[in-house]
Amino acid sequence: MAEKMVRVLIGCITFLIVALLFSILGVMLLKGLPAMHAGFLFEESRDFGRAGGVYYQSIGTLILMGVAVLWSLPVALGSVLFQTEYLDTGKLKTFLTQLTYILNATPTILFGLVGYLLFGVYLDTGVSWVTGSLILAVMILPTLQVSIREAVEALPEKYREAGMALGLSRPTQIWRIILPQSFYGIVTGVFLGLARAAGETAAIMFTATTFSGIQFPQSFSDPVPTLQTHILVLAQEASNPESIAQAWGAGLVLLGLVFLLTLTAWAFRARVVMESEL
């Protein structure tokens, strides 16, 4: 009887989580395809975001996403094999693990202070695109290192042996033997990490973006639009309809985005486990 009870409730819990994705999914499409139009993704916007499109806002938030992307990967490649090849002390290891979970549960809202005021202040460079990419790099590096970890740590042993065998030194099995096997976990990291520079807010807006007046950036120090930021403001003028349809329409881009990244790397992390099984 107790287990059936537990069965239920675990049951009761994933239909209520499940629900609750596609109810989101819902409203999204309820309240966002009306906004959608024919020039949609390739109009700039106009009117303060009435009108238009959100191409720029796009292209804002691909730039910065990438840009951390390219700032974050190597310093997670790195300490990741530092800690599976390198480091053999386990309460070393489960302490540095322990720490990037913190690094992964500090509020948003901080890391844009602190990144505002390390980059943007005494680094001197502003509210700009370089700014909010590199706090976007601190913030997805947690997500980039335990995906790259499972990877590494999930390669069965015999492929080191091997390795050995051959009398190949470390930094060569590294890069013939661990890396070419971890390339999809490599892979699915990076789409994590993109997913979830897609969805952050807090931190850009202090230090990369702004809601208008901005296209390409043009130099180091401009700021770009994104759709985060033009989703925040257009949401505050609820008295106009115009604002907030567009603000539907913005959000279901951005939704669409993150949703394309996700299952991305959920395809490539099907990879992973395939390859571990055979």
Contents of the next structure:
Amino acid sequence: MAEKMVRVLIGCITFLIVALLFSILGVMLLKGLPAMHAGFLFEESRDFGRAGGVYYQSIGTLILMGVAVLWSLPVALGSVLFQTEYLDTGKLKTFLTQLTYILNATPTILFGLVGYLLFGVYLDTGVSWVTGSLILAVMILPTLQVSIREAVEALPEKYREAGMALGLSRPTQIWRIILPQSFYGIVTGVFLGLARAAGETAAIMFTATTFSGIQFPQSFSDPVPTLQTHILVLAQEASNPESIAQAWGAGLVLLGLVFLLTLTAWAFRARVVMESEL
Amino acid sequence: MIQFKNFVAAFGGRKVIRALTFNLPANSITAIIGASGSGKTTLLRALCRMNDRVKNFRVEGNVLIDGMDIYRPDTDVYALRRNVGLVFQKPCVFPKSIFDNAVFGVKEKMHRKEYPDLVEKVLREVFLWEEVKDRLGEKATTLSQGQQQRLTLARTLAVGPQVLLMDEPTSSLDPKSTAAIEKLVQSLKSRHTILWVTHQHDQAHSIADKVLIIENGQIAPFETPVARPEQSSSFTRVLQNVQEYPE
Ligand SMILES: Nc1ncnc2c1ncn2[C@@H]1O[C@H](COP(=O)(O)OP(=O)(O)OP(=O)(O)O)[C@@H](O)[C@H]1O
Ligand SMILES: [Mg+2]
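Alongside the form predicted alone that was just displayed, please also present the structure of the form predicted in complex with the partner chain.
The complete assembly is shown below, putting the previous chain first.
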């Protein structure tokens, strides 16, 4: 009896979540599609975002995300390998793991604030894509760290032992066994990190982006336009229906981007499962 | 020459090997027999420091290989493990080609031009060459268990160890491959010091110079194969017959 009730309850919750997801998707499509026209993705925005497309905004978002991952990946990978391959004692390992989880749960506005204070106020570097990508990098570091560590730890112990028994040194072991065998897991982590970076607004708003009037950054100290800031600013012009329509359109593009990244991550995760069954 | 002096191996408070003292002469085959869980694998792993990563594992006393204490802090464990090759109870090949598996342990140590010769040499040594010479590029995971076991042995031999530790290497082999491996091990005796864990008394007595029985973490009194030849069973005779026609 009780079991039946629990089952019904879980069923309801699942249904609610799925319904919620689909209604968000539905609304996004409904509101966003009208703004889409042939060149929406490849046209410059005009008239303060009220017309035209989101070309430079999309590029800006991609630049910020990509560069953030470039900063973050070596650090994440290095710290994971240090934890799993070089640390033999348990205590420091547990501590570092806890630290990543705490970092992962920190509200992103805090990263934005700290980044703003450090770069914008203290170092006075101004608003630039380099600063923004650095802050994003710190922010997605735990996401990358956790998923890469899971991939490396899922590696069957027997491979490690077989390598050890052949007298491979630690760097050789990492290069020849750990990295190749957990490759797909690492790629999955990168895509999840990218998806997280794409969904982020607060952390980069003060430090990396401006609204309109700019195209590609010409130097390291230039800001970039991003979809996130574009949406935020346009959405505030509630009295102007064209702005709102454009905001929905940009939202749809961003959603599509995140969707694509998550799907790719899934595809790679499926490969991981296949590999570990070998 | 391997010397154990009051050697103790323990997981936390549980001593698996207690106060072991004995010598193994170089270029000999020693068989180790013991009930399941008696610590045979632990003993072999202790000899190449494979338990360094295991949390509460600890040792007391000394193990000396050619007079060097392998648990001294300044020991180069990687050189030690290349000198003391371990073949696992369960074969573990890498999900790579047969060729890559055979040279896995020496890739950094030699030029790639030397790989093919080495691969042929070690695969011949383990009587696997004829079976796989036309499919060296295929994944090693497509081989049968017995073939995989011989491949892991070849992979270990490629590194050129002086001591060879084998943990029930024939437990997944058919009588023919078993006989082949036994013959192989005997041929390796001139260059290697071999420790062989087995559950089969017959096998131990027919191939080894010395048989050690482990009980309660200690060695029961020595038995030598000469001491009880009359007890060799019909199975040994079958094996011996097979041995005369290995291919
Ligand atoms: N990593 C470990 N942590 C804790 N205890 C262990 C560990 N490895 C082995 N042991 C214990 O050490 C004892 C000896 O195990 P070992 O694997 O050496 O036995 P064995 O003689 O090889 O047995 P078998 O014939 O079944 O292979 C067992 O009681 C086992 O539970
Ligand atoms: Mg065992």
